[in-house]
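Given next, in C-alpha cells, is a single chain: the form predicted alone.
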Amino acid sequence: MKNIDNTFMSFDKSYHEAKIVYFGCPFDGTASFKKGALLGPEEIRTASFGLETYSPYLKMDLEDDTKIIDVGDLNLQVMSLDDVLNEIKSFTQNILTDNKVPFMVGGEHLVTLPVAEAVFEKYPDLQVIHLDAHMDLRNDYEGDKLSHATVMRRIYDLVGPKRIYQFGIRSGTKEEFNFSDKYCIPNLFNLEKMADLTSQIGEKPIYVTIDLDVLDPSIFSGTGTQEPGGITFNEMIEGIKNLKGLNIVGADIVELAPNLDLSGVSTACACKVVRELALIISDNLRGYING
C-alpha cells in the first residue's frame, strides 16, 4: 500500500490502525459525453482542506475515532482498459485480505466494477445500493460491454436478481427500465424509500455506489452526463442518514468532473458527500465490531 502526504482531511491513521481504506481511481476512459472525471479524486482531496471535519448533519467528527486512512490515488493513466480494471481489482483485493473496507473515489462509474467484483468474491451474498441519475443497465454501449453506461448490468451479472436497490434514477432506455423492474429493486426520481433499507436488507453485507449526477445539475453541474430533475443536497444527506446501522463492506463515490464547474460548487458538494458517507461507514463499523 502506498501513502501520500496530502491526506483527505483527518484521514491520518496508520494503515495498521485503519478499518477503512480510502483511495482514488482517476479514470474516465469510457466516458460517453463530457470528460473530466479523472480529475475528481485530486480535486476532492485538495478542496477538503477547506472543509470542517465535523458534520452537523450527523453530529460526528472525523477527528474522532473514524478508523480511516487515505492511501492516495492509483496511477491508471498509461494503462489499457483491461489493465486499469485489473489494477483496481487487485488493489481492492489487498484491502479486503487485510480485513478492511474499501472506500473508492472516482473517476467515471466503470471503476466501480472491479471494486464490486473484489468485494463480491469475499461476500457472495452482497447487496448493492445504487444512487444515480441513470440506470447504467445497458448490456452494451455502442458495442462495448464495459462502459460507465453498462456498469450496473455487469454488477447484476455478478450478484443476480433483486440484489440491486436503485434510487434517484430518472434516465435510461425503455429496455433498461423494463430490466430494472424485473430484476432489480428500482426507486425512481428520489431517495425516499431508502428509509426502508434496514427492514429490507437487515445485516447482509452491502456495497454502496453513489454516482454524483443523482444530484440536480442546478447544484451539481460538474459531471459528464448532466440530467435535470435530480435530488437536492439535503435529500442526499437524508439518504446517507438512512444508511446508518447497515453492514457496509465497500463503497464508492464517482463522476465528479471538476473541470465542468469552475465555480467549485460541485467539488464542494462532493467533499461533503465523502465526509458524510465516511462517517456513516465508520460509525456502522464501530457498531458491528462492538456488537
The other form holds:
Number of protein chains: 6
Amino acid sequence: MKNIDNTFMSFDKSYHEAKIVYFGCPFDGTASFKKGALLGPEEIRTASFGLETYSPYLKMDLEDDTKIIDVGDLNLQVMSLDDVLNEIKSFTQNILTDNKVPFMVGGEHLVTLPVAEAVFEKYPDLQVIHLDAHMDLRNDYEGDKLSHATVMRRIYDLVGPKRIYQFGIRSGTKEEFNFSDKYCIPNLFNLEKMADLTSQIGEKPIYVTIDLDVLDPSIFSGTGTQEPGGITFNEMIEGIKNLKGLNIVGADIVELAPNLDLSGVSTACACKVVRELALIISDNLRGYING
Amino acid sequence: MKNIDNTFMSFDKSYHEAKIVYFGCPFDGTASFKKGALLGPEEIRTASFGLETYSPYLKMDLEDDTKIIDVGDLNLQVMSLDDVLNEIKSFTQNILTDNKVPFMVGGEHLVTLPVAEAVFEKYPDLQVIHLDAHMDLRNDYEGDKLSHATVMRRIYDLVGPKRIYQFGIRSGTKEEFNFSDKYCIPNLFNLEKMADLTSQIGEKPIYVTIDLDVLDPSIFSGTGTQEPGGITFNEMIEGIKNLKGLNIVGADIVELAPNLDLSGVSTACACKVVRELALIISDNLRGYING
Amino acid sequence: MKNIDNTFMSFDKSYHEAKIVYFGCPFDGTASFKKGALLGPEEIRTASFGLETYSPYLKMDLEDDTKIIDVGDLNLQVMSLDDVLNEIKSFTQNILTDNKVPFMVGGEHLVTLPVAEAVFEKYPDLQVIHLDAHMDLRNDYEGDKLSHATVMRRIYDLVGPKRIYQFGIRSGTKEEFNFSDKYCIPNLFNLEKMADLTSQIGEKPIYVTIDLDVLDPSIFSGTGTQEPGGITFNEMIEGIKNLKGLNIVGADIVELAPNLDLSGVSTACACKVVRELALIISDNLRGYING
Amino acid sequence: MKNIDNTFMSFDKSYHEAKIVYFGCPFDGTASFKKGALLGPEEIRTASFGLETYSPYLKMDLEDDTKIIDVGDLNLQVMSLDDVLNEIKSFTQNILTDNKVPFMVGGEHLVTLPVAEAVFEKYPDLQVIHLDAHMDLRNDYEGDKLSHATVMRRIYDLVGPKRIYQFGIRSGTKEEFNFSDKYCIPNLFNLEKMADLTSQIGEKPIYVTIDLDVLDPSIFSGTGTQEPGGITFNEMIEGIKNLKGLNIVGADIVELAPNLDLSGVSTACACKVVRELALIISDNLRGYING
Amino acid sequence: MKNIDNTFMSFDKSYHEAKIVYFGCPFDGTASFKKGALLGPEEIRTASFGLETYSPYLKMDLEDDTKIIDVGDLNLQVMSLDDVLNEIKSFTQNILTDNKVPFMVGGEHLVTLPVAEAVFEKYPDLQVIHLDAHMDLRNDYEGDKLSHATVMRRIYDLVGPKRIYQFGIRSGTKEEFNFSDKYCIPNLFNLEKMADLTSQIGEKPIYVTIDLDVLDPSIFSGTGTQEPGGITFNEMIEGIKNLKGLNIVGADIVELAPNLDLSGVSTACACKVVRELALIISDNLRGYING
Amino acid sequence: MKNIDNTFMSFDKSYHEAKIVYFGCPFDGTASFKKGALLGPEEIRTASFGLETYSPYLKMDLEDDTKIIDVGDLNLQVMSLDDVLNEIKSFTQNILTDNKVPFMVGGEHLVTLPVAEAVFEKYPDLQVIHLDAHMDLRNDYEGDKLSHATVMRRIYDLVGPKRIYQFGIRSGTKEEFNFSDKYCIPNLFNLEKMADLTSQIGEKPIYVTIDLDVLDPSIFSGTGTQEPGGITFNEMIEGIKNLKGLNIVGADIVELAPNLDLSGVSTACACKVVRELALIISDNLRGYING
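One more: the block was the form predicted alone; return the form predicted in complex with another copy of the chain.
The next block holds the full complex; its first chain is the one shown before.
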C-alpha cells in the first residue's frame, strides 16, 4: 500500500471493527488519451474534508451510521497489466475472506474487473448494477481484450447473460447496443428504472459499479470521455436511494480525472457519491450477512 | 464609499427619485478558503452591460419599470469585523430613514447580518426568505460567533422562531437540520414551496437573502463552497416570480466569487438575478408604502 | 477552399454520391467581443473522431444511414463583408444546383444569411426553424444592418411574415420580442412546441438554423454571449427528433467558439448535434426530392 | 477610427500641438496560427496606466518631455487585404502631410508595410532599423507575397540594397540568411551593434520597426511564434538608447498577442518599449525638422 | 498565531535554542489590485519541502548550519490597519527582547514597517538594505500615508538621511528618484554595488528588506506589480553572498503572490531566497552578539 | 513501437541510409509528482514543424547536413520497471549493432540508464557528459535504487570514477556534492567549462545526456522539478557548440513535461536543442567511425 496522509472523512474505524473496506486503485494505464484517473483516489480523500458527514438525502450521518475503514491505495505503478489486475484481485479476496465488503475507488474502469472477479468467486449468483455513459461491451479495443472499453464484456464473460443491469448508457457502437439488448438488461439515458431493482433482483448478491461519467459533463467534466446528455446530480442521488435494501456485496466508483476539471466540482460530486453509497450500503448491511 | 466607474446597467436614477438603493459590500474576511467574494460587486456591474434591460420572464424592462440608484460600494478593507458590520448597518439605516429599500450585493454571506439588523429595527415583524445551499445555522464556526457559516443563526437570534423560510438547502450538520426543523421553516433541495409564500406570509414585511450557491455548480461554479445537487437557473427564475406581490423591504444577493469561474457564466447568472429581483421588488413596491 | 486534414467522421462519400454537402464558414468578423467562432469548424472535425457513429437516440448510424461529403471550409479571411457573403452564397447555389442539401457549420450567426438567401431563391415558400438564445431581430446593431445581432431580421426581410419559427429564445430587447410576436412565431425558453412543427408546416421546404447558444451555458459555455436559462442537451435531442419527416432543404449550426471552453464539452455537444441533424435530414430525404 | 476609452498614458496632447501621432492597427489576418495580435493596441493602452510616466533609463518623463497624441485605432476588420493596406497607408500619409511623425502599434508585422511605404514616399533615402527574431525576408509564404513572413522583403523591394539594418535575428531559412548577407545589414542574435548606428547612418531619415518577438520568450511569451534565445528586456532598453540622436521619421512596434500571455508580463514589456521609444524619438526631434 | 501544518523545512529548533525567529505576516490589505500576497507565507512553507537543505552557493546546510524556529503566522485578518501594524510590531519586540533575530515573510511590503520600527528602537543606528523594483518613497499614495507604495518613505522618516541603501530599483516617479538621490543611497537596475556594502557599513546593525519583485518577471511573475528589466536569480544569489559578514539584526522578504504564478516558479525562487538568507544571517551571527 | 503520425521535422531518411536513429521513451513511472515527461516525445515531434530546418548558430541545415531517421516511440506503458529498462536496452543494442548512433528523447531521466548501458557495452572507455540542474547521484531515493534521482549514480556504477563530466548542477544533497567532487568531474551552475572538453576527452567515445531542467525555469518551466538559477537558452547553444569535434556515440535529452508549460516555450526549447544536437553529432560523425 502507498502511504496516505488522510483517510476519506470519517472512514476511520479499525480494520477489526469495520464492515466496509474502502481502498483506492490509482491506475489509468489503458486510457488512450486525457489521462488523470490515477489521481482520483487521492483528490477525493483531500476534498472529502469539505463535505458534511450528514446526508440530508438519506438522513444518515457517516459518523453515526457507518463502520468503514479507508486502508489507502494499492501501489500499481510501473507494473505489467497482469500484475496490476492480480494485485487488485488478491487484495479484494483478502477483504472478502474477512467477511467485509470491498468498496473500491478508481482509477479507470478496467480496475473494476479484478474486484468483480474476486466478488464473483465468493458469490457465484452475483448480479451487476452498472451506471455509465458508455456500454464498455466491446469484445476488444484496438486489439486489446483488457481495456476500459471492454471491461463490462469481460465481466459478462464471467457472470453470464441477463445479470448486468445497465443504466444511463448513451454511447456505444451499434454492436454493443445489440449485444446489450440480447445479453444484458439495458436502461438507456437515465436511471428511472432503478426503482424496479428491488423487485427484479430481490435478495441476490449485487456488485455496483459506477462510472462517474454517467453524470452529465455540465456537472462532471473531470473525466476522460465526456458525453453530453447525462444524468443530473439529483438523478444520481435518486438512483442511489433506489439501492436501499439491496444485498450489495461489493461496489466501486471510477473514472474521476480531477486534473480535467480545475473548478473542483467533479471531485465534489465524487465525494458526495462516495458518502451516499457508503451510507446506503451500511444501511443495507444491517439486513444481511455482515449486519 | 469607493469610487466606481459604472453603475449596474440602468440603475442610474437620482437618489431623490430612487425607491431602491443598490450598494455593494465587497468583503470576504471570514471566508476560510477559496476567497474572492469581495470581487463580486465590481464584476457584476461590469458584466451587467452585456445584459438586455428587458426581462422576457417578467415582461418588464429596467429602463421603464424601475427607479433604482446604484450608489457604489462601501469601503470595508483593513477594518476590524465590528467596524465592518457597523459601517454596513449604519449605511443601511440611512437608506431606511429615507424610506427607500436597501438592495445589497456581497461579499460573503456575513454581510447580510448588519443589513438585516437595520431592516429588522424598522420592521419588527420582519420575515426572512433565505435561498441557500447551506443552513448557515451553526451557533459558532471554529469558535467564531460571526461567520458566513453562522449568519442565519445570528439572524434567528434577532427575529425569533418560525420567521426564516429556507429554500434549496442541501448541506449542513445534523444539528443544523434539527434546529431548522424546530425553529425555522425548512424547504430542502428546491424552491417549489416558494409558490406558497404569498398565502403563508401575506402582507408582512420581508427580507430576501439569496446566497447564490443555491444554484447548482454546473451553472454557478464561481463560489467558495460548491454543492452539487442545486437548483437550475430556470428554477431560480420561477422562485423569484413567486415573490410577486410580497412586501419586500430589503434584499441581498451574496457569495459570487468571480475569480473562481473564469468562463464568466456565474457572473452572468448573478446579473440576471439582480435584474429579475430589481424588477419584482419594483413591481411589488407599487402596492406598498414606497409605491 | 482551405485544405483540411480530416473530414467530419464518416462524412466521406464522393461528391457524386453525396446527398448532403457539409461545409464550414470560419468567420466571426462582426462579433463584438469574445471572438473564436471562426475556430468552430476545424475543432468540430477534429473532435468528431471521439464520437461513435451510432446514435442511440435515433437508432441510426452515420456509416450506414447517411450519404454526406464534408468538402472543407471556405476561405473567408481578410475579405470585405460583401465578398464574404457573396462567396458563401454562390458556393451554396452550386450545391443547390446539383440537387444536394447544404449543411453549413459556422462561424458566427451572420453566415446563415447567404446560405438562407440561396436556399430561398430555390424554394420561395421556405419556412425557417430558428433555435437560439437571442432574437437576432434588431433592424440594425450599432449602425450595422449586417451583424450577428440582426441576421434573423434580414432573413425576415427575405421570407416575410409568419415564416420564422423561433425556439428557446430568452434574450432580446422589448422591441425584438414585440416584433417577433407580430411577425414571427416565437416559442420562448424551450423547444417543447417543436412537437407541433409537423402539423404546422407539413411538407413545405424548411431551413433549420441552430445557434448553439440556445443550449444552457452549464453544458455549452463555449460561445460569445452566454445566456443562463437555456435548454439541456437532452432537450436539444428531443427537439431534433421532432424534425423527423420534415422537408429540410438546408441547415446550419453556428456560434461554437471552442477557445472559450477549454474543457472540450461545448465542442462535444456540437459534434453530437451535427451527428443527430445529419441523421434526421438523411432520414427525411428518403421521403422527398433527393431521396 | 474605432472609439477608444483611453489613450496611452500621457499621449493626450491636441492634434495641433502633437509632434508624434500614435495609432493602432489591430490586424492579424495573415497570421497562420496562434492569433491575437489584433488585441495588442487595446491591451497596451489599458496596461499603460500601471506604468510610471518617468523613465529612469532615459531620465525623461512622458508628461514633461513628449508631445504625442494617441488618435486611436484604425478599423480594419472584415476588409480585403488591399483595403487594409490602403487604409493604413493613406492614414499615414495624412500624418506625414501634417509634418508629424507616425508611431504605429500593431497588429501583425505586415501592417508595417503600408506605414513604411508612406514614409518612404516622403523620404526616398529612408533607412530601416529592424529588430526581430525572424528574417521576414521570404519572397512569398505559402504562395502569398503579402504576409507577416514576407514583410521585410517587400520593404526591401521598396528601399533597395543595404538599407535595412537587422538586429536580434535568430530564425529563418538558409535562403533568407543568404539574402540578408547580400542585400541587407544583418546583426544576428543581439543588439550590440546598434551602438554603431549613429556612425553608420548619420542624419539620414530612419524608420524603426520592432517586432517584439525579438525579446526572449522567457519575458515575452505573448506572441505567435516564440523563439528561445532572444534578447533580455535590458538589452532592448540599451538598444533603444542607441537610437539617441538619430533622425527617426516613423516607427512601430508589432506582434504582441496579449491573449497568449495571461500573466500580463508581455504587455508590460510592450508598454515600456512604447514609453522609451516615445521619449527617445521626442528627444531626437528637437534636433531635426519637427523640433 | 494561526495554526500551521508545517514549518519551513528545517526551521524546527526549539524557541529556546533558536537564534533566528521566522514568522509570517499574511496581509495584503493596502494592495490596490492583483492581490494575493497574503497567501505567500503558507505557500513558501509548503513548497520548501521540494528544496534541498544544502546550498551549493554557500556550501552550507540548513540542517547543520542554522538554528531557526518557524513560529507560524500572525493572524491579521479583519483588523484595522492600526491593529495590524501594532500586532506585528509588538510581536517583533518580543523576539528582540529575547535577543533573537526576527526574520519575517510577507505579505505586502507595508508589513516591513512595524518590524523595522521595532528593530530601530533597539538599534538606533540601524542601516537599511532595500532590494526592490520600486522606490516606495512616495509621501502618500492616493491620500494614504501607510501603503505598500510609501513604506520606504515611512522608514526614512524613522531612520533619517543616508541610511537606506537601495538596489535594483527601476520604477518610480521623478520625485521619488530625486528624493532618493538626495536622502538615500540609490543603486539602480542591479545589485552590483552590493559588493561595497561591507566597506560602506562596517559593523553597524542592518535591516535587510527584500521585495521579491526586484527579480525579473521572467523568473518571478507571481507578484502584484511586475516590472520587466529586473535582476536574474543568480544576481540575487550574488547579492545575498555580498551580505556575508554584515551585522544583520532583522530581515524580511515580501510580495510573493503565489496565485499569480501557477507554474510555481516564483514560489520556488522565494524558497531559495529564504534558504540563502537564513544561511548567511546564521553565518554572520557567529561573529556578532547572538553568536 | 507505437504508431506516430509524424517524425521530427526532416528526420525522414530510410533506416538503411540513416547514421543516427532517433527514438522516444515516453515513460515517467518513477516521477514522484508533477508527472508529464511521458508526453515529451510526441509534443516535440508536433512542435518541430514550427521550427526552421536551418540553424543560424551552426550554419547547418537539417535537410542538407543530417542523415537521421525518427523511428517513433517505444511502447512502455503498463509494464514492470525491469521490462521497461530491458526493452529500451535491447532496442538500443540493435541500433548499435547496425553501427548507428542512438539519439533518445525521454521521458524521465531514468530512461537514460538502459541506453547508456547498451552504449557502454560497445564502448568500454565511454565518457559521459551530463547537463542537469540536479546531481542525480543519490545511492537510493526513498528506498529505490532505480529512480530519476539515482540515475547518474547507477551510470557511475557502470563507468567508474572520473568519467562523468557534470555541468550546470545547482541542486543536491551535501553527500551528492561530496561524491561528485571525489568521483566525478563537477562544473556547477553553468556550462563555461564545456570549452575544455575537447582537450580533456580527446577522441574517446562520449555519451551526452541532457536533462533539460538545466535550463532556467524562466525559459523552461515545463519540467517536474524547477530550479531557479539555471542557464539561459543561449548558454545551452554555446555548450552544444563546444561539443564540436567530439566522438559522440550516443545521446539523449530528457525531462520535458509539456503539460506543465502551456505557453509552449519549453517545448520550443526542446525542439531547438534536438536540432542543434542532431547537427553537431552529424557534423562530428564525418570525422569518426560512422562518417
